[in-house]
Amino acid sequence: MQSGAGCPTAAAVFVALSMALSPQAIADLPVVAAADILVVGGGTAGAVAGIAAGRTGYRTLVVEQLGYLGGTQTGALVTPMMPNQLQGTPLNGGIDAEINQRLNDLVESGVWRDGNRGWFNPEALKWVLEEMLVSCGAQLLYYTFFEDAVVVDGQVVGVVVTNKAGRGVIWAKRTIDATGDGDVAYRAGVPFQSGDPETGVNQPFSVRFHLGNVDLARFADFLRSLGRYEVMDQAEGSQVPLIHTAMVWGRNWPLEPLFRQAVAEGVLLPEDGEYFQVFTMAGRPGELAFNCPRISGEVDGTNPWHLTQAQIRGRQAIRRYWQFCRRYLPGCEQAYVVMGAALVGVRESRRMLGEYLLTETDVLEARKFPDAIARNNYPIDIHRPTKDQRPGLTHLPPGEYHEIPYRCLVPLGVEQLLVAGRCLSATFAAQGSVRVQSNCRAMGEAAAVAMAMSLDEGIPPRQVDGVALRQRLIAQGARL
């Protein structure tokens, strides 16, 4: 089992030994409610989760930490949608692209370039996530923390959640762990894998921020001035331009002198130059999003401590990078910051063993299944744990796309539980390039419409037909 404060040793797989509480234990617990659907997190597998789940007209609930939708997209200020398409067409349909044709239309999430759907705004989407939620019928429970899975003869039957309120129980027929970390099945007792399995290291957390009162022209211009075109023509309707510049030591990209000199006049840390990323939005006129600070070294996800010393050190960091703008960025000089992350950015920490265990090979050879949920052509992208190792993108062939299996959703050892999210089964490698966005939302919905399809046919979720439900999916709009 992992160790609160420790990481996994090399290829290890934990088994989560059962901790959940017995009904003699809850017994004296009020009933918070009951769900036919419950979605543990409102995240970005969650919020569709909840949304598709809702419009199965079975009861749907989703319980969520935070006092809005869409986690690390608004929570953590992960705004681009990273391209995930073949030939300018995204590979996944749905509720994906019903959600971004609701943030296009509202200009707050532009179609800038080879069907990357946008920089979006994450205020938007907050909106946009929770109005489709609500208006399909589903319940909301916010600032509601996950405690501890309910497990009856091997079955998910409920959990334990913690609030202002107290402590009390929610039962479920049916249960989708969205948390992203894999919490319920965790504490439901799925084995799982986590970290590099040649370190057993997680990859970098990243701590977001924005930049407010930047003279946009200014900046662009200075960026063209450096020989490197990195200013994008305008999305239509939209009052901001696509600016996007990057920096990570030993590239020779434009600004790494800029950075050498900031480092030499004790502005900037030499960890800053390990991957700074910067670009504009839609609907945020006068605004700069960063893509970092990124940090290394005790980065387990599941780990309080770590978290909490990712934050302290991130808003570190936003200071001098903050700094570094007002001074060394034309555009730049009377900036402010916006806003830091709420969330820590997670990319990679539990990965909860299931009935099929998507693989490096399966990305790279562009296998396809027939009880596929997902399509996927981002690149295996990995974010090395420590400073001498650079980050690398891992390109599937030309023209080529992989599958996700509905298997991967289907977690070993209990039933009526399905994961969705980052942390379904699939190795180190292969996470790293399915952990996108349309993906993880694509995951959502397939697990709710399972779920459905289990109760209409008085079924557990594993024994749901694959094949029928991609059925379903492309039904829906799904593109399989």
Ligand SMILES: Cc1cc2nc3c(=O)[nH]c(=O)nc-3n(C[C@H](O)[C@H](O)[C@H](O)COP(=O)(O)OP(=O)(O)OC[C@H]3O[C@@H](n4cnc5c(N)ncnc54)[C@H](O)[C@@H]3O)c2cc1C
Contents of the next structure:
Amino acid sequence: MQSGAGCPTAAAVFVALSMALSPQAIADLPVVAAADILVVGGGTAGAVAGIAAGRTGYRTLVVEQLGYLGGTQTGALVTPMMPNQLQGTPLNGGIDAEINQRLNDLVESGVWRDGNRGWFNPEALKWVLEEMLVSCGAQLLYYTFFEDAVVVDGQVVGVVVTNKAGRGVIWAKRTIDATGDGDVAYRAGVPFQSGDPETGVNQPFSVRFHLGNVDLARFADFLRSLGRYEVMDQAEGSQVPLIHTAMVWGRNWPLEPLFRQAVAEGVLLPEDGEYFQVFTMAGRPGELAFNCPRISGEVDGTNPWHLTQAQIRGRQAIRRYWQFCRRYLPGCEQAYVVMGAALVGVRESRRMLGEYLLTETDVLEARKFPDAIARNNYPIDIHRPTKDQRPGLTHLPPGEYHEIPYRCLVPLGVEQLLVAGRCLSATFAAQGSVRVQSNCRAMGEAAAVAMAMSLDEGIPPRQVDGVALRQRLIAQGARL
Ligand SMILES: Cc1cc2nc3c(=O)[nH]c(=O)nc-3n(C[C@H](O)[C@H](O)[C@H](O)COP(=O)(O)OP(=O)(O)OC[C@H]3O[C@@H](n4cnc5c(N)ncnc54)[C@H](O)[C@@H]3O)c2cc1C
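Form predicted alone done; form predicted in complex with the named molecule now:
Full complex below, order starting with the chain above.
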């Protein structure tokens, strides 16, 4: 494995210790399907991987545990897409740009009028992704959970899945792990890192929610009266004033006195002021979307007990925020909770080690690679508990971007498998930068095209020429 300078050599590396099913047990399972390109996880990266793979003409199947596509974007309600752009021009293109254009075309559902700035309606994204996937001929299997990787002679040849029909096997010539947590690669024995190398702790979760029946005009007036109100110009065709406001203890933001009062009056807990953020979205008049509550402490996204506790604690906090908004924020008196996120928002968990380990130095020194599959200049963005005073955001030099090499998607030790999304091969800090949605989409597209090239040429994806891949992605509209 290669890596850029600054790679923390002391970082713990973990490997899955045992596979659950014997070869005989797998051979006895019913066959659910066979695919040329199997995508496990239909989220931010996986939906795009499925679309890109389907368009190559190879038999493509996307397996997803939920009943819709989009993953963290739709299921965890992470609806702002962070800007990844240089002088107003998005650094990602290809299918990412196509999705944004399609959201824009649904005038009431997107706010993408000036490039990759803005927020989207998660329901609209579900429609857009599903239409694109189904229309390109890819197959989709919802409500199906990946359980184990089938590895023969060091090659991933299929996966074991579980659903209402029971346990079964899907055979695949090539598999893309887009589960966010690297579930397939983990079960196949790929080594990984997880958490901050200094503390071993992962970035906090968030369990996001929406409030409805809000008088947004009154709420906006109230925020203006406090003096801090981030207003974007109203999007063309939108009836919604674009509001963004936040509160974090100790930063002297205007909502802090109200938070203190609410804590004193027993409406909020002190932890509720660790990170509070709220904004409006086009296509959802009368609604506020919250990037909170934030859950710190036991935050391993691959531990079902941690995920369960996060939902329980998150739901309790959502009730407190709801009461806070109704009592203290003008315009929210009649608000109700529209929805809480089905998925816990996991910022970072397993990072599967690959042929290249992207580092903080690569990001901050704006390194370029011949086999680049995406460009990024979103800063290193580490959410930490409030008492940790290290800076949250570290920016690249002005006007600069770095590249993500294809090798970050090629896991060590097993063949016929690629990873795409936030579980790429990157250090904790580098992942904190490249994990934003447009990059995950670009990784999904690149992984699918690489798999098609590997099938065309009859070679494992590890041997795909990354420079040729880059050229093919450029020909498909990627900005590389
Ligand atoms: C709270 C929070 C706030 C964020 N804020 C922003 C932001 O403002 N802007 C931005 O651009 N990015 C933001 N991000 C980052 C970004 O949203 C994520 O990094 C990105 O969406 C992850 O994409 P992914 O494809 O790797 O995973 P996901 O989108 O989570 O996709 C994984 C998919 O795999 C499925 N899956 C998982 N395991 C299995 C299994 N075993 N079997 C079957 N299916 C499975 C899941 O259901 C899901 O659909 C935020 C992330 C979080 C958590």
